[in-house]
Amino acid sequence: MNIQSGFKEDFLWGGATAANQIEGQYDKDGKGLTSADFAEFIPKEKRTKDNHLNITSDHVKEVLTGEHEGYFPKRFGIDFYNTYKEDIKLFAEMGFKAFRMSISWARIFPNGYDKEPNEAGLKFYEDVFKTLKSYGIEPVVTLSHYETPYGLTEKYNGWMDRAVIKHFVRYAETVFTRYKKYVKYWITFNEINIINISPFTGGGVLTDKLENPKAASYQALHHQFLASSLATKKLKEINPEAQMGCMLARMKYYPNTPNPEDVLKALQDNQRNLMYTDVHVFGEYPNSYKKFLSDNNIELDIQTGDLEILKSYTVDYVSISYYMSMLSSTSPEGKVTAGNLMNSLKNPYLEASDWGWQIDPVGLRIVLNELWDRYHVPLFVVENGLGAHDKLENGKVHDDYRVDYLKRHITEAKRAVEDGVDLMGFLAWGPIDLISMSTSEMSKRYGFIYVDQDDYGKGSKKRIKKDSFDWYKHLIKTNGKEL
């Protein structure tokens, strides 16, 4: 019996992005508005969870009418719409085998429900895919990455309405057909669990005037699950060789103490997080989720045939973002640290990033082993990276802290492979500096490539290689053997 040592030869090294964080040109060539276009940059001292993630219907109305003026960085990105050839050339120089990107639904169907697709949008992505293929880079394409067309919010309150399912499937069918010869790897929804944390971010749902916002977010999730399954069905009909993945923001919970109550709480928190991938892989809602719904007096509108759809069209692989681990406690006393949409008790054994995200490389090995043991389908790390305050000095960025962070995480990913995990690839989040999802700031930098642009979009937009650029290039060249 042979256990693999190191990464397989066709391992997919590369980087990951989202359309709304890099493209810009939010109103060019027929593109419609999306949920991301309402995310305002707010300086740290004025920032709260409510004003940068839980967007209200009044805020949206005021932005549309011009009553509320502000800077909305995701409308401008880093101008990848115009610089994609230059940027992809840099990715190729690093030796990328894969590049994860998303298609903005509103570039293809500006309102989400239009009768005909927008040819200018279709052509843009085709040109991007052709450029990637010219360098031998595999596109890994997310259909919906926090960019629900605003037209669907206006007409249906986003994913609250079942009608959005048919519009999503039509959009998916359109791009599957158009890009059949360019794209092998697809993902339906980015971090699908986020719709239950920030419904507007994850599904274009405005909850502030709903009677039961929590129940609404889980109903919207049910519609996304159905849409994901039906899109998977379409993909297999159009291109049987292509692969469909789901994507989870994996939030690993440890018990805060050996107290059995904390251990039980961690078990339940992990069940809640893994429910999303359970549905995608097993095609059914787990009993633990049914109990959660019952305990919270949530009754989903599940129509005849829905459960059969979920069961019939499951995914080929599971992809995850992994940035941190969390602590579960039945006694919420203690120091709290900030996280990506989440807060957690501070783990005394872990250091934290500039943004308070607890750095836990070993947690990645744990997560990959647990997912493999649970699902026995290929796994794909499609987001992992360090957001930090980078300093450009004399034309250089010395980001040894980023190299250290990635080196430690990739080492643990390699150990997971040697444990027997089937891992498809590793895509570093933000291979080029981009707009932060959660805070819409530019100063939270992830890239191997520095972009000369500040939080208000000012700067030359010049691309500058950081020290980590050459490190990652060498890592890919040696297939992870030389870290």
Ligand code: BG6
Second form
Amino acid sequence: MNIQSGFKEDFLWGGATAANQIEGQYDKDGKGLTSADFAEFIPKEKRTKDNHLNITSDHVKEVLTGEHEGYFPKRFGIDFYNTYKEDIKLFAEMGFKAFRMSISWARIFPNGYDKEPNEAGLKFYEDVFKTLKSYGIEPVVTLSHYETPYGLTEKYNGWMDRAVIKHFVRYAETVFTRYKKYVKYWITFNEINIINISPFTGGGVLTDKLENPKAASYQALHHQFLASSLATKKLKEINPEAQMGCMLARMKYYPNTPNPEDVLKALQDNQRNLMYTDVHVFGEYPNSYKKFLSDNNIELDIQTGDLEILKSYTVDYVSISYYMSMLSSTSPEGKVTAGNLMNSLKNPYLEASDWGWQIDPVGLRIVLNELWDRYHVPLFVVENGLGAHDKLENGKVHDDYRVDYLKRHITEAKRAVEDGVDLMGFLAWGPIDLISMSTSEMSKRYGFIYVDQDDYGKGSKKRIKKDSFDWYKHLIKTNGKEL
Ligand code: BG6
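Could you switch over to the form predicted in complex with 6-O-phosphono-beta-D-glucopyranose, since the one displayed so far is the form predicted alone?
Below: every chain and molecule of the assembly, starting with the one above.
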């Protein structure tokens, strides 16, 4: 009986990004506005969850009429729209086998529902794919990474309306057809679970005027599940060789104490987090989720044929972002630490990043084992990395802390492979510094490549290799044998 020792030969090493965090040129060549274009940079001392992530209809209105002035970094990114050739060259120098990026739906269909696609947008991504392919880098493409076209918010309140499903499927069909030659690996929705935490970020849904925002976000999620299944159906018709993945922000919950009540709470929190991948892989809503809905008096509008669609078109692989683990407790007292849109009790065994995210490499091994045991489909880590304050001194960035973080996580990923997990690849989040999703900061840096730009977009935008650049290059060269 053979168990894989180390990473497989065709392991997909590389990095991951999202259109709205890198491209910039938010209104160039016919692109429409998206939900990401409303996220403002607010300095830490003034930032609250409400003014940053719970974007309201009044905020949107004021931004559109110009009554609300501010700096919106995701409109400007790091100007990848113009620099993609030199940036991809640097990825190639590190030996990337894969590069995850997203297509901005609003570059292809500016309002989301337009009759004809925008050729300039289609051409842009075609050029990016060609450049990647010229270096032998496999694109891994997310269809929707936190940027619903604003036209869909205006017309339908985003994913609240079933009508958005057909527009998404049309968008998917358009890009599957056009990029058939270039793209094998697709992902429908980035971190699909986030729609229930920040509905505007995850689905362009403004909930402040809705009667029951929580119920609304689950209805919007139902539409996204259907859209994901129908896009998968299309992909298989257009390109049977291609693979469709789902994507989950995997939040592993440990019980805070051995108290069975805490253990039960952790079980339920994990069930809630895994529900999303359960639907994508098994094609049905788990009973624990049905119970959750009924406990919360949420009744989904599920129409005839919906459940058959979910059952018929399931995913080929499960991809995750993994940054931290959380604690579950029935008596949530004690110190709170931050998370990616969520908070948790502090785990005394773990250190946290400068942003309070609890660093837990062993958690990655646990998560990969659990996902493999549950689903038995290939897994793909499509985001992991350390957001940190880097210092540029004499043209150098000594980011040994980033090397340490990634080394420890990749070691655990390797152990998971040796436990028997089928892992397709590992993509470091933000291989080049980019705009933070949760805080819209530039100073929260993840890259192997430094971008000379501050939180207000000021700077030369020069690309500078950090110490971690050579480390990652060597790791890829040795296929993870030399960490
Ligand atoms: C993931 C997102 O949640 O985490 C990315 O898919 C995001 O878009 C990444 O950038 C890191 O989060 P942040 O808030 O540090 O940018």
